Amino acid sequence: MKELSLNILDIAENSIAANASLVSICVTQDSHENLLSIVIADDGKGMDADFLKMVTDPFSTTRKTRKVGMGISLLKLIAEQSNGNLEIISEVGKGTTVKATFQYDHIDRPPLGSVEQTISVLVSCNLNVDFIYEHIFNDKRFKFDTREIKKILKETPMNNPDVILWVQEYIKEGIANITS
């Protein structure tokens, strides 16, 4: 993937498919310590020991519509090609917690790319899910959290045109803010 706002997408969409209500996004990008690290946790079924061992083989996978995913193993290697490294952490129940470190001045690492578009797309198309995305730069911070828009917006739904607008310029500016 060119951009590595495209493997949040895939890993929050996982999520999203182990029925989590609660998806929370971080990005840090760490200047001081050359580091970057994007971290998604949910509250999804999570998965057993056996699974979560095969997780990263690409031709492990909970799909039925075809044997291979993709998406762990190449976050996995896209983060082992930057001087970082994959964790993840799942129990059964209670929800998974993948964590991707690269080292942020790495000529391999890919840019972030448009963390506001995917955000975006994932909070208009699941209404019954919740997203919290937070940004650290260096000691400044940002945060979204659809819990708050939602009880703002009372009966308007996310997935309104004007909505969606409104959330990617937000983000969009929210980072700019902390990161200029």
The other form holds:
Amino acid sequence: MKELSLNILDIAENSIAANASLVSICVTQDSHENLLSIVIADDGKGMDADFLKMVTDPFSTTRKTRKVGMGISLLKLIAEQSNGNLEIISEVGKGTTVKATFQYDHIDRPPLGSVEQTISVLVSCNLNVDFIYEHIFNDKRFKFDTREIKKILKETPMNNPDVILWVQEYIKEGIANITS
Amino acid sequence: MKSLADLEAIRQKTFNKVNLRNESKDDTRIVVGMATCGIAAGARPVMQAFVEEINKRNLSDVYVSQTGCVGLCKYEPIVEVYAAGKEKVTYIKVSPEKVAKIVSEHIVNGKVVDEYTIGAVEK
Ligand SMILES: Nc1ncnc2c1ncn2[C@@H]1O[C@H](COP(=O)(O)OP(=O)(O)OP(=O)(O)O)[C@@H](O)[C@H]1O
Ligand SMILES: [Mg+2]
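Rather than the form predicted on its own that you just supplied, could I have the structure of the form predicted together with its partner chain?
Everything in the complex follows now, all chains and molecules, and the chain you saw is the first one.
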């Protein structure tokens, strides 16, 4: 994958598959520490300790349509190639947190890419799931929370075409405001 | 600058539209595969192209949605079109360039783009 935002989409799809009702995604850029971190936390069904040990191995999957799961091992590989790592904390019935770190200026670190498209896919295709997107750039912070938005939209769904484009613009501007 | 206040205007606009529209049994659903295989093959820009076409053409009863891996990883990005009263149509190896044609011929005019379907390839 060419953009970390595509890995974010992919990892968040695991949360959806685990029946999460709230998925929080946080991207932190810390230029003093030369660090980029991505945290994806959900309240889905979780994994037990034995399965969790295997999960960074591409052959562990509970999917039925093919034998290999790729998402987590792929992100782990990218993180390690960028002098970072991948860590997963999970508890059955409670949820899962995936944290990937990267050396910010590492030559092999893929660009973050279009986070706004990733979030808009997630929110418009999973109407019954809520999402938080937080972007931290040193001491500045942008936060997006679908629960707030749904309160204003009332009966208008998040997959309304005007809403989708608004979400994309809002996030794009929000990130640009704190990073530029 | 976008602000949360814009949402109230969007709500108002769709509220009026919904009221004008008769019962919406004729929705069309465009479903894009969003498992790792689909995402890695370019599913997100494909979905983005659909969103932009739908917006440009002001199609109010067409929705995008997602599904997981359907076991045909080598054909990703895969797009399924569900139109009311019609059989499901499966498009394979879809690119943003193919989206405009699928929307104008199939979604708007009801004519399936046969050359992009899974049937055309498996023959
Ligand atoms: N957030 C999560 N909550 C619960 N289980 C998870 C979560 N993330 C991953 N898993 C489990 O770990 C397995 C491996 O995940 P991974 O993303 O690597 O592959 P996959 O989702 O099975 O397939 P792919 O990502 O290639 O489409 C999943 O099948 C699932 O059982
Ligand atoms: Mg996965």
